[in-house]
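First, one chain by itself in structure tokens, the form predicted on its own.
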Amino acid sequence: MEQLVGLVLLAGELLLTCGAEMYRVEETIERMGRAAGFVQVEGFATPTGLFISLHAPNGRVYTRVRRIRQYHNNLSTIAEVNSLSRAFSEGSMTVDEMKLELERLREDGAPESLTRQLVGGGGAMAFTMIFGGNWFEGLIAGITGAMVLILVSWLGRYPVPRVLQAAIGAIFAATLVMHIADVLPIHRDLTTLGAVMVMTPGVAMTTAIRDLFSGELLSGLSRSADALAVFVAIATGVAVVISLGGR
């Protein structure tokens, strides 16, 4: 019973550390927990805390709860764990199996690698020709980008808060476009933008959004803050950048 705990713990922490919704890890427990044997199943997700008590057929109660300190986007794992977890609600996987993909899910962590920058870069790219610039602005807007996810992701190693890792990006991409202004024909305004899009957190504000539309109220509403926060910062990143005579 112990390994079955430890089994829907792990499939819930995953998910919210990847960013899923509340109700999509409140329901994966339950499938997950109804499908191992137990009789009775209750979740309560948070983006900060994991909360399961588990029935089992001869009475005894497992609860345990699990503080979720850091989280990423990730809706590729999301999807994994979520087909995983079907799987073994129908019982085409055995626990073991179920347990091995969820341990290498665990192991692969967030997403830092090189592909995964250049194709943010391009990103920004394309938002800065959305906005009207042409394909020089949006090249450099592009390369600033992905220097600038080169630079969140190295700062994410240490314990470096969100909000001050957004600010941080957003001054670095502002100089950057700056310096470059008094060499090329560039605009400004429009390089810029495009090069901090690739920070601001839009599957955040959209999971946020979903969470208030199901009655998470408690998630919805801190994850809305949490994504209004880093908007800020990524603004007064800027604004510093102009404040200082970037303009």
Second form
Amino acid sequence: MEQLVGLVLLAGELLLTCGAEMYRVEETIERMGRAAGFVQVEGFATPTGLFISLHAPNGRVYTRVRRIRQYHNNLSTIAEVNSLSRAFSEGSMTVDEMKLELERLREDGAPESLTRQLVGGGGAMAFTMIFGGNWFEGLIAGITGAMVLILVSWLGRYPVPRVLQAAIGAIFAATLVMHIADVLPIHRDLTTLGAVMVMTPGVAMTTAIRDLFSGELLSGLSRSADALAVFVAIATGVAVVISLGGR
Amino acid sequence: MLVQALIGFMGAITFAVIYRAPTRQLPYAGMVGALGWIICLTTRERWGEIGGVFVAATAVAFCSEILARRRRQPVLVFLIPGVIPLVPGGPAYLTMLSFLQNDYAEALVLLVSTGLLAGAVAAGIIIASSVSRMYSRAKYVRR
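Follow the form predicted on its own with the form predicted in complex with the partner chain, if you could.
Now the complete complex, all chains and molecules, led by this one.
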């Protein structure tokens, strides 16, 4: 029983740290808890903490609290936990296999790779071109965007707050583009815009909307605030460089 | 138009990589993004910028819900990259520039329009996810 409680808790924790919606976390807990043989399963998920209460058939109640201190964007872990929990509830997976898989996912965390950062630079290129830049400006934005991603993931290894990471990334991007614009004929604003967009808190933004309107007010509001803070930090970083650069 | 579709595809697929979406779902996420961006471009001439973004976001969200069911993936995997090309980054940037240039009248106008554009994306996502939730709840009750 103890082992099963730990399993349910671990699945919930993984989903929360990877930025899943609250209803998915609670549904997964419920599904796994029932499959594990508990008669009543209560889960309460917030972006910063997870509370579960599992009622065993013999009348014992197992209650656990897990504090979530940090989170990262990792959609593939959400997808994997989702399909693992379905396989588990259909009985095609044993408890030990499940435990092994979940622990592997937790070990992996949010894998950083140069490929991710370089491909991510393409996002900056796309954004510059969406807002009307030509392909050359897009290319410069793409290179800058990839460098921003590398910088931000390097900062992520130290206890630098998320908001400060975004601000530093924006300052770096704006400064770099400003100097390139002195030499090459590119539109400074369009290029900077694309390069800083790679730090868009897309996961927080989208889950905030979905949470807010499915009745999860707590998580909806706190994730909106989180996304807004990152946006303001990016804008501030760019604004600092532009006003120091004299315009 | 083909170039624009390609840009939308690239925007969605690269952001899917940034948010570490499962590798096998990347092409689908890219296609949702391309679809959204093309719809946004074609409808915004007739219905204005906000209307275009709203229609595109609704289409993207419905597509994501359908794809999620068919490919047995969380909706977020397709939804987040799909709406990325619709995020009003440009108006937000211009808002900040106007504030810096002490042009507050222009800045407030831009701020409101950025807010409305973001609201249009949110409204599209809400409509699709509410409808699909109603549908899945109806199916659940019947069983």
